[in-house]
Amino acid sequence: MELTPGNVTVEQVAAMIDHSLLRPELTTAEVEAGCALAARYRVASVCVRPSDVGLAVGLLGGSGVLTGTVAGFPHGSTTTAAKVAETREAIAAGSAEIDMVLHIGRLRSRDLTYVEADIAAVVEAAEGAAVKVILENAYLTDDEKVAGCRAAERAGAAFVKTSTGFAPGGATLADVALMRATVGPSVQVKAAGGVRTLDVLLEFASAGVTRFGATATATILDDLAHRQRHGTPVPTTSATSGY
């Protein structure tokens, strides 16, 4: 189904967004402001740095917005034991979702046994919390993307995800279509990196993406509300940058 500003609500689009608060330079005040924005728009979750999980859980209590965090971020090259330890600590602090980076180098080496075991260990440590596996597609061939998606599905991941937002490229329509075609219906697809406008989000959602990592949350949702009231996009003077 093609999604357009005329057939979705602001609430439906908000429920697809993980508001990202992962940039290393963010201050505590900026994380607090980001959590307040997430609660105001009632997005699916905030995705915060591991050290901010407790803060976000406290700020978002009762809002209906989940707290998520990352493991092995952003390069994926930490040991499995380190990713498991990060995951266990995050779950203990109240994180409801884990976005982990698979071992990109091992995937490119075709060491799929390692890649799958690495993911499975994090899935087990997450104790039922949703695990989203970041492939970092900018570094991969299509065959590697397919292999990574299949390894994630076999390992029990809830999502496969395009990007961290810190690589040379982010989500593309071709990549999300490939990922959606590769995994079964029990695995969802998350797009991140470059999803900064309503039109891009709706195009990707029409291709089967159900969750988005974004910093331009307010821009996207305000644009949808404006179009539904006035029939035209919100005028913009500059591009929104960020994850």
Second form
Protein chains: 2
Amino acid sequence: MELTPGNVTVEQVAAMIDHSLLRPELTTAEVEAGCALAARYRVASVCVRPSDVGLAVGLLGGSGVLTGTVAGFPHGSTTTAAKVAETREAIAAGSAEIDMVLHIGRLRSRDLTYVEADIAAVVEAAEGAAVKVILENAYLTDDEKVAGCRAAERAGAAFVKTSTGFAPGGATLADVALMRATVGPSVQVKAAGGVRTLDVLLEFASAGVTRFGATATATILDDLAHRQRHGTPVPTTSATSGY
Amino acid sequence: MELTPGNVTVEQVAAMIDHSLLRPELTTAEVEAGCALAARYRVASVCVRPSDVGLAVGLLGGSGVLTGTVAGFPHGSTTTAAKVAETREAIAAGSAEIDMVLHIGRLRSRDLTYVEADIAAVVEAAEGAAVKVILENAYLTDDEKVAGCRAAERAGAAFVKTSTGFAPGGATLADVALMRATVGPSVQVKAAGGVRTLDVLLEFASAGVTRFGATATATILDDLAHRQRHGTPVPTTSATSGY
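Now show the form predicted in complex with a further copy of the same chain, given that the preceding structure was the form predicted on its own.
Time for the whole complex; same chain goes first.
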């Protein structure tokens, strides 16, 4: 279904956004401000750095906004044991979702047994919490993207996700279409890296993406609210990315 | 002391290089080729991804080249427990050195108690193996670089290191001079990120750097050998970075 500013609500779009607070240089004050923004806009979740899970859970209690975090991020080349330990610690601290990076090098080496077992171990450690498997498409051929999606689905992933936001490239329309066509209906697709405008978000959502990693959350949602009130986009000079 | 192609040997320069095999997309075959290159050039060590420690240790046994790896890499924002678990696993698998990333966000938040305790926990987990503390200077002011160096020294680091190689900037001459002037004589300085030529390496070594993270190992060492034989640099068209 084609989604447009005329047929979605601000609440519906907000419910598709994981507000990303993953940049390594963010200060504690910036993480706190980001959590406040997430609560104000009622997004699906914040995606924070592993060391910030406790802080975010404390700030977001009662807000309806979940706290999620990452494992093996952003390179995916830590050991399976390390990814499992990170996942267990995050779940114990209150993380409701885990965005893990699959082993990019082993996928490119066609060691799909390793790739699938690595994901499955994190899914098991997550104890039912949704696991989103980041493929980091910037490094992959289309064949490798398909193989990665299939390994993730077999291993019990809830989502396949395009990108970390820290590689040379992020989400593309071609990639989300390929990923959506590859996985079955029980696996969702998350786009991240470069989703900075409402128009891109709606274009990707129309292609089947149901969750977005974004830092431009305020820009995107303010733009939708403005268009619905006034019929025109927010003047670009007032657009801010916030945290 | 000013180092030049005329007063250092290839062996001396090789002994200052940690051959870097950290890129997330490297295949297993590329890691194997990188270890073979490291053994051929007799560098100090390879610095491999955590999941490759066992492979590298097996390949490099008897070569005189150490295997090292990373912890909390490249963002430094995993939990202290995760960095400790990674370090223990790496040491058990035969890693002789650990390059850890300090918590950049907490350093920028001036939470120096956290930063120092995070490093000290890794130093303890390393059981005497050298810990190199990566500051990731690209994100820091000079004051923050100094504070990071001091925290690393207090926590027992063997080295302070400029960069991961994955941030917007790498090692600079100004930074290595600042770091060398900040830490005492028992702490060494490692430069990484952008050390791609012999001339840069020797310039930094003259400023007190004793270890380098490099991917252009073959280029650098071939250039030195060529200059010593012929008095001129290797023609640039034959320079290759290798793995």
